[in-house]
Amino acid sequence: MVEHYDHVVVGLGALGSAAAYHLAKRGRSVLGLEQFELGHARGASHDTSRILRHSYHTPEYVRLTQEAYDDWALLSVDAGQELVTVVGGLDLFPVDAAIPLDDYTRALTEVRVPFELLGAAAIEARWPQFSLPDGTVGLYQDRGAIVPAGPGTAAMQDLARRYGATLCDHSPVASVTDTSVTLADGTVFSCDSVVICADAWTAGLLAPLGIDLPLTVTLEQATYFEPERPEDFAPGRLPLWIWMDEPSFYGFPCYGEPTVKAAQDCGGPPVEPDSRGSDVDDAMLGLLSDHMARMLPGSGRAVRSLRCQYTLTPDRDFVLDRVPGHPSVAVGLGAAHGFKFAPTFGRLLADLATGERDSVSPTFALDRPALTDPSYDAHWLV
């Protein structure tokens, strides 16, 4: 006999457990597939730590950090623990960044988002730590934040379980349609609708619904540098921060131990997810080191580096939407920064799953331009 569930959700990183979590929650039954084991390294959800920030270049995504801050909030409580630790956020304008502070000061002012613009001399006054060009503007917005990447995906993993989700690791999900799941082994599970969160494959299970998704996977590196005065670099001392330029740098004060991570965003080489390899790449950590020894002289040196997965839309934007012809079917994915929007993401694929609402906003659809026009010129400096 066909086992049949109410929601079958594909793919059990931060997103896919969230949607799982969600439906759970609210009653349903679910079962959820991850093709490698839990807690897996090899997508976008494993490793320490993420940032959780309002400060972002639209109204719309700040006003979307405002649900994710209160998201968050609940899950802490459902969890048991506290799953937010404020450090503050500093994002980092050096004169004519590739990045647009306007964008940033008019989508929180428009929010009504409070925040500080600072010049160099007043970075360096309040965090010594640093050491910037003239000329550098930091937008600093005192709610910014660290969440745990890992650790946060395994509790709402456990939450799933307790509000009675099956989850199983080790199944690899060949196809979907709109009232069925099949498994590489031929097995089949019959529900009343699919929510598809597999990051880099999420493609490869669309084309034969008729979608052709065009992303673009690259293979990111995060780095950990061990300053010889740790107490200097620890949450209330530094904030997390990020260089808004090209290339673009982000980082964290310690967190959980005493070394500070940094890692470039999108400075990767695009990669196939099924044959990407895992080791260091000295280009990447020399590009990186050099710029933490000027801007944070004292981080010190690099003790270990990881390699992550970015899985890249066109024009950076999310995919949050029902599959076109196709309604119980529900795409999430986060395009290298919907971590932070984690519970977020599952409480609104719950939504579509279950048909509280028939979408999201358009600039999350998958019938956008950005996902359909050949000639879209990508983009993802944000």
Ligand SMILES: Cc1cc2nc3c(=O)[nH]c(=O)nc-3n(C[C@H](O)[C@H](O)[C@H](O)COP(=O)(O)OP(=O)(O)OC[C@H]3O[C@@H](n4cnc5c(N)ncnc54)[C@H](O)[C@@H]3O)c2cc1C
The other form holds:
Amino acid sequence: MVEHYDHVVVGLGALGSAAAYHLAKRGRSVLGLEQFELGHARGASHDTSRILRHSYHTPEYVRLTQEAYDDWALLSVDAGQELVTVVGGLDLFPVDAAIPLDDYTRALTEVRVPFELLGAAAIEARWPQFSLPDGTVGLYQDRGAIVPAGPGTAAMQDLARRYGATLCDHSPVASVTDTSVTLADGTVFSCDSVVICADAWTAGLLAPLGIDLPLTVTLEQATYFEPERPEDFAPGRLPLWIWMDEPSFYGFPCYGEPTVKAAQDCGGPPVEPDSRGSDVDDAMLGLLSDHMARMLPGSGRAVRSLRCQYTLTPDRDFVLDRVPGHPSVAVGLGAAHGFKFAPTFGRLLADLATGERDSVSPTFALDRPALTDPSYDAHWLV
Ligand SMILES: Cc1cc2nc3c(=O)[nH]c(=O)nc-3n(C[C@H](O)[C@H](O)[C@H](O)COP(=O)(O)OP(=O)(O)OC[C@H]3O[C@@H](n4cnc5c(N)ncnc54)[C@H](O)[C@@H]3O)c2cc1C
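Moving from the form predicted alone to the form predicted together with this ligand:
Up next: the whole complex, starting with the chain shown before.
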């Protein structure tokens, strides 16, 4: 007997867990399948924290962040715990920054999201932890926030189950069709729709459906530093920050422990997700530690590092669409900046899976030029 579900979700990281939660909450029968154990550290949704912010490079993303804040607020109510910690966000643009300040000010202005522009001296007066090169401009947006990575994903899994979803781990999916999912052990489930949230493993699942998805998987590294005076780096004393240059770095105030977390954006080597290791990369650690010693001299020494995967589209835009020619198969991919949008991905993927909408945006479409034109010039720093 083949078990039938209204929807099968492949992959239970943040995005798939959110999709399972939203579909189950709508009274649908849902099966969620994860190849590893729930909460594993081999994908992109583990560890303590992720940035949620309004400051983005296009009005479309800024508007989507407004939905994300609302969706996190609804999720917090449903979960019975506040999942969003507002700490303020500071984007730092040195002279001749590789990432254009104008894109951010224009996008925020068009969507009427308030922000402040501050010079280096004003930033150092307000947050004396910083030591900045002359000419640096900071864009401060007071709703910059931290959301929990692993615990946030687990909260969505708990809610999905509470609404009746069946979540199975150690269940690797070998293939999907419009109306069925087959596990590596040959078990088949039938369904009305499939939602694929497999991040680094997405291309392999879409190829049999005629989609050649150009993804680059990189092995990133986040590091925790131990300041001598952690009280100086507490929420309210230090905002989260992003260094908008090449190389680009970002970091958090203390969050649940007396350490300061930081990392480089797009600094890791390309890897194959099934054969990659998790050892600490000393060169990446050195580059980040040098930056921290210069910009946040009191942040202290590195005490631990962890690895995590980025899955990059050539234009760093999401995939949030149905598969062309296979309308019952929907795909969600966060392009290494999707966690802040996880509950929103879940809601929009549920809309696609239930037919409440046919598409989300041309920007996130599977047939857009960046994903179909082999000569597209990839760029990841936005
Ligand atoms: C170091 C780091 C920092 C980041 N910081 C931020 C940030 O501050 N803000 C932000 O918004 N985003 C951030 N991101 C990006 C964000 O974390 C990811 O976009 C998001 O977690 C992706 O979630 P996911 O569920 O798509 O992927 P994953 O968590 O990787 O989940 C995919 C799941 O699918 C499973 N799977 C794959 N293939 C199969 C199969 N065949 N059968 C069954 N299961 C399968 C995998 O095992 C995995 O569990 C960061 C990412 C990293 C690595």
